[in-house]
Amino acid sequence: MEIKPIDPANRAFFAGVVSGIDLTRPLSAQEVEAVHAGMDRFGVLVFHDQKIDDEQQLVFSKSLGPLEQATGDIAAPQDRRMSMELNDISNLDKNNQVLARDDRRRLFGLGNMLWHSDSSFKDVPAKYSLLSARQIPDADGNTEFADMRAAYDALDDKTKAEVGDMICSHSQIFSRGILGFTDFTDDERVKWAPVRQRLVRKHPRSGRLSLYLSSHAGGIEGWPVPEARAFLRDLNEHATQRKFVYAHQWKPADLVMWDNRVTMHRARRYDHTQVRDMRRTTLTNEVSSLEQAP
């Protein structure tokens, strides 16, 4: 197994590709070891050609800690195409066949096109985030991620000792109104009821700070909402710089994943009538970011 960086002039610590290794197999502890030292190191790893299926997506993931369940969508039991342990991050329904435009899933999906972080909307968030591309468009839709330790260490020493011990409310209430989404039910409004993160939270195994940044974050305690989101802003931009971005262009059969504790994300548009079908695996925290203090 070897990782090299994929932009070694420009983000040499973030983003590698991975090679000499097969996911359609179990992962001996020294792979998995390696696989831990390379998120550590880059945040995000690709691995591309895995034709896996979803039991193989799911050994390959439980390997690497405990799964969270699929319960940050708003689709029903009975319309779901898999299991709870797999996020459908899909444009398709049951009978898979393309949502249409106006399909309240759809439209809640969309918010997954805003910076954010997996389940930050959670009182454990995710740690690392697995995505498999199994049938993409012809062009386009994209997942851009952005490094939030850079982001981090790029800040000035004044804003860092301001954000230090700053605590934020995450809701999906928050992140998909946004977008003018405020079709919840009363259940998904108690489900989804805001949630206390830190803004800087400290890695526990490389020991780096990052911004813990989310579209779902919407208010800062102690703070009048209109100045916290204007802040919230502020540090979203200065997050998101292109120095701090990598793309990754999909191919199929593509696995991606990610360390949310140090990464933001978001999916660019693509031709909505294209079947796009992408399964997610996601790896609980464990424990709050409360407990991650710098």
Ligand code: OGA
Contents of the next structure:
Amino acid sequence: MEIKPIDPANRAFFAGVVSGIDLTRPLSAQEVEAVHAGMDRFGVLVFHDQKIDDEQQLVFSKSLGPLEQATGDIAAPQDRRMSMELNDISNLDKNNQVLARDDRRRLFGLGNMLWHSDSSFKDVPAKYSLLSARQIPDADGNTEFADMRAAYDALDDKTKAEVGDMICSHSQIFSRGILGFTDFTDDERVKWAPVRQRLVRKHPRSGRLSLYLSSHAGGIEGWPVPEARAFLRDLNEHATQRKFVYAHQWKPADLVMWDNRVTMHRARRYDHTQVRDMRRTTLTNEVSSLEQAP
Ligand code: OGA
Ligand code: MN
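With the form predicted on its own done, generate the form predicted in complex with this ligand in the same format.
Below is the whole assembly, all chains and molecules, this chain first.
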């Protein structure tokens, strides 16, 4: 197994490409450690030509750590295409038909087009996400990743001091609201009530600090809401400059894995009449970001 930077000239320490590994087979303890070490270094790892099914994706994912359940999904249990151990990142219904343009599930899913960190709206958020491309459109539909360690490092000292102990409140109600999606049920509003997360967190293995930003963040504790949102918007603008971004152009059977503690990501547009079938497994962070102070 070998891991190299995808774009050594522009981002030697962000986004690696892994070769010499077959994800359809169980990994050795040594391979598991090499994957973690690669994640510590690069934040995003790309695996090409991995024709895996749901079961193989689950075995690989679980070899890296405990999974979270897909409780952030809006589809009713009887409408799901897969178990609660997988997130359905597709534009399909359970009969594998492309969702209508105005389908509520599709409109909710468009929230993925905003820069975010997975499950930052949960008390215990996500650690790694693993996204497997099963069927992709002819063109477009990239996924972009931004390096929140580099973004933190590039802040001036005054801003670093100001954000060091900030606590933000995160909710899917905030992020969807940005796109004008507001038709949440009372149950959903209770289930997705805001949670608290640190704005600056420390990676337990690499020791690096990162900005824990996400479109789900809609407030800063102790701040008036408009001031908080204006400030978070400025931080997001800083953190997603192109120099911090790797844009992944999907090939069939790609699997991309990212560390939600140190990255944000977003989906890009594609022809919504074409099938895009991606499945995500997600490792839980096991503790809140509040436990990962610098
Ligand atoms: C996700 C996600 C982006 C995409 O799977 O968590 O945000 O391009 N996906 O589908
Ligand atoms: Mn996501």
